[in-house]
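Take a look at this single chain, the form predicted alone, given in structure tokens.
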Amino acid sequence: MSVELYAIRKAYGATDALKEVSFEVAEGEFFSILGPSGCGKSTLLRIVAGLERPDSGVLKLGGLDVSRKAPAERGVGLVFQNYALFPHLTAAGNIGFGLKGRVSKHELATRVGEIAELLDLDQALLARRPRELSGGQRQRVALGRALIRKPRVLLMDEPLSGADALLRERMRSDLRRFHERAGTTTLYVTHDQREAMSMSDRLVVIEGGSVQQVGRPIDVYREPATAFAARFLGSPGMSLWPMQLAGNGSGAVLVGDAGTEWPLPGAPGRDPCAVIVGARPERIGLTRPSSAACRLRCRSATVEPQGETAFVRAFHGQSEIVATTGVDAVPGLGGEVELWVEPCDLHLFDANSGRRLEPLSTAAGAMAASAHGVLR
């Protein structure tokens, strides 16, 4: 079934929780609710299941406006942060209790069994309670209370927060698995930009309860629309500082603190102005890659191997800059570094509203393209 929000708005007095978010996920999508704490994320999924109202705006299941329908008329499921089992229930008492009463003894046995078979829970670990499950296993069963009442959406919000880091990888396979199989569409509420972009078929990144961007994960990834997109979205994010686009006799030139010019080829001259430029940390290096790269020059530069590669983490002015290389490439590295990065792999952003600067001209947009994502 699919979801679809239009200009949804929730204030707490006068704290807006969410400004006017639309967005639309279609059936059988896997798609996440992206963002920090407190942005809102919560709060719009409680609003999908009905446990809020909205104070304007219009969400449509199916195609049906259900903004003021109770939560039991939506047809969702939702599975908890905390699971929220009964600890004096078996698992398979705990999958089955939304049906206990309403379906005879049979067959909510056999929903029991096929949506045991569907999670890979054996008859053994049915009959435990709780207590004598592992964190996953109890994933599990929360999971399999929300899809044995058959729900056209399942919700999810943050299910995986309360696991160690071993247990949340192996749990982020498992849902991507169950939902490839049950074909239920899904909306993920995560704060974990890790979980998000290995799950989901598409995202939204929310921040201060306002609609950052819209889309697949590598394209957010890739050409974020918004500074924070660009800086929530990765591990690491994109590395931002700032600098002034200006024009000299030949072009558009990028000037920063001392002087420092980087001309942009292709591009024209343009009226100066304030900017946020960023770039990706891999497209950042310790050895200059052209003539036409890009200095920074840094210093407090740090090194956090990572096994085979290792980031690199210095201060250009205030801003934190981080690059990725190979672990045997920095074994000498003191506090001053000089680091590179090629004008095709530069973003760009409006330093006032955050927004990303369109393409600056045909040739700066084509060689954009080329390399993922340049002056766009």
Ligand SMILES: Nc1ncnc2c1ncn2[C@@H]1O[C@H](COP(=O)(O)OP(=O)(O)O)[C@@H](O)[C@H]1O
Contents of the next structure:
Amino acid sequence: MSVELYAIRKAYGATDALKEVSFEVAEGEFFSILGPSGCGKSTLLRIVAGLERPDSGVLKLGGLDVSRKAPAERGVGLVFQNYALFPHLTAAGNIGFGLKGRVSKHELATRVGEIAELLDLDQALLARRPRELSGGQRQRVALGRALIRKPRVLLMDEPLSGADALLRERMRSDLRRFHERAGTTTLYVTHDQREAMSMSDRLVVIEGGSVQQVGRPIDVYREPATAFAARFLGSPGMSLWPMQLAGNGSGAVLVGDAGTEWPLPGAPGRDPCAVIVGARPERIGLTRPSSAACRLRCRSATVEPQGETAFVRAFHGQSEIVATTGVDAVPGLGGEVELWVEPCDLHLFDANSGRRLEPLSTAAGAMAASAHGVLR
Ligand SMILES: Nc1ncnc2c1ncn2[C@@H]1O[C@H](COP(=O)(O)OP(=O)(O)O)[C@@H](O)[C@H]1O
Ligand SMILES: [Mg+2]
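Given the form predicted alone above, what does the protein look like in the form predicted in complex with the ligand?
Complete assembly follows, chain above in first position.
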């Protein structure tokens, strides 16, 4: 069932938890709500579930306005972080709990069996109590408890945040595999960008109650709409530093501290304005890749080996820049380093609004194309 939100607002006293949040989730999509702690994710999910009323805005499920409908009338299933299974009931008892007394014993057993098969829980596991189950098994039981009522939308609020790193990784692929089998429209809340990136068909990035961007993970990663989204996605996120965008006779130029000047040929000259410049760590290196590459002078370099590759963290002014290099090619600790990035890998954001500056990134792309032409 599709989910549509239009201009949803919610305040708690003076706190604007949600400021005009709008997005649409298509039938069958796995859609993540991604953002830092306190940005309004749980509030949003509770509004979709009907546990919370928005101050204004419209919520549609399957095309019907359900803004005034009670939770039970919405056909949604919820899985929370602390999935609070009943300790005295077996796994089967927990899964079947929501249907007990509503259907015949026979039908209940059949439905529990179907769900258990979907979630790969065998008979022996179904007979156990929660304390006799592993974290991952408990998680699947909690999911089963939500699924037994055949929700048309599945809502999950940080369901993996209680698990350790290894289990989380396994549960990610389990959840994704399950979604591919069941096809239930899913809204998945997480603060973990890796989770959102690896599981979602699409996602929304939220900060301070406002939508930053909606899109496919790879599109948001490649073309972040705001500096916040650029920084939030990726591990580590995009490196960002301030510069001035100015114009001279031949076009636009990026001006930095200590005489740094990067021409942006093809971009029209313009009045000076403050911008945030960004590049992905995997696109910043320690060696000069081409004659057109931009040089960032940095200090206080430290090295973080990651296996075959290493991250080099260093400061350009007040901004921390992360570069990627081979683990055998790392510079001495604490030293000054020159980092290099191709103009086509630069992202520009307005320093005041944080919004992506589109015409200039296109210009940077054109510049990169011409640089490649020179190299050939
Ligand atoms: N019942 C409540 N009463 C007062 N403030 C709340 C309540 N629920 C949430 N908030 C506030 O609303 C904001 C968003 O909270 P929440 O939706 O829980 O964020 P998230 O799930 O992204 O961590 C936070 O500032 C939080 O303190
Ligand atoms: Mg929350």
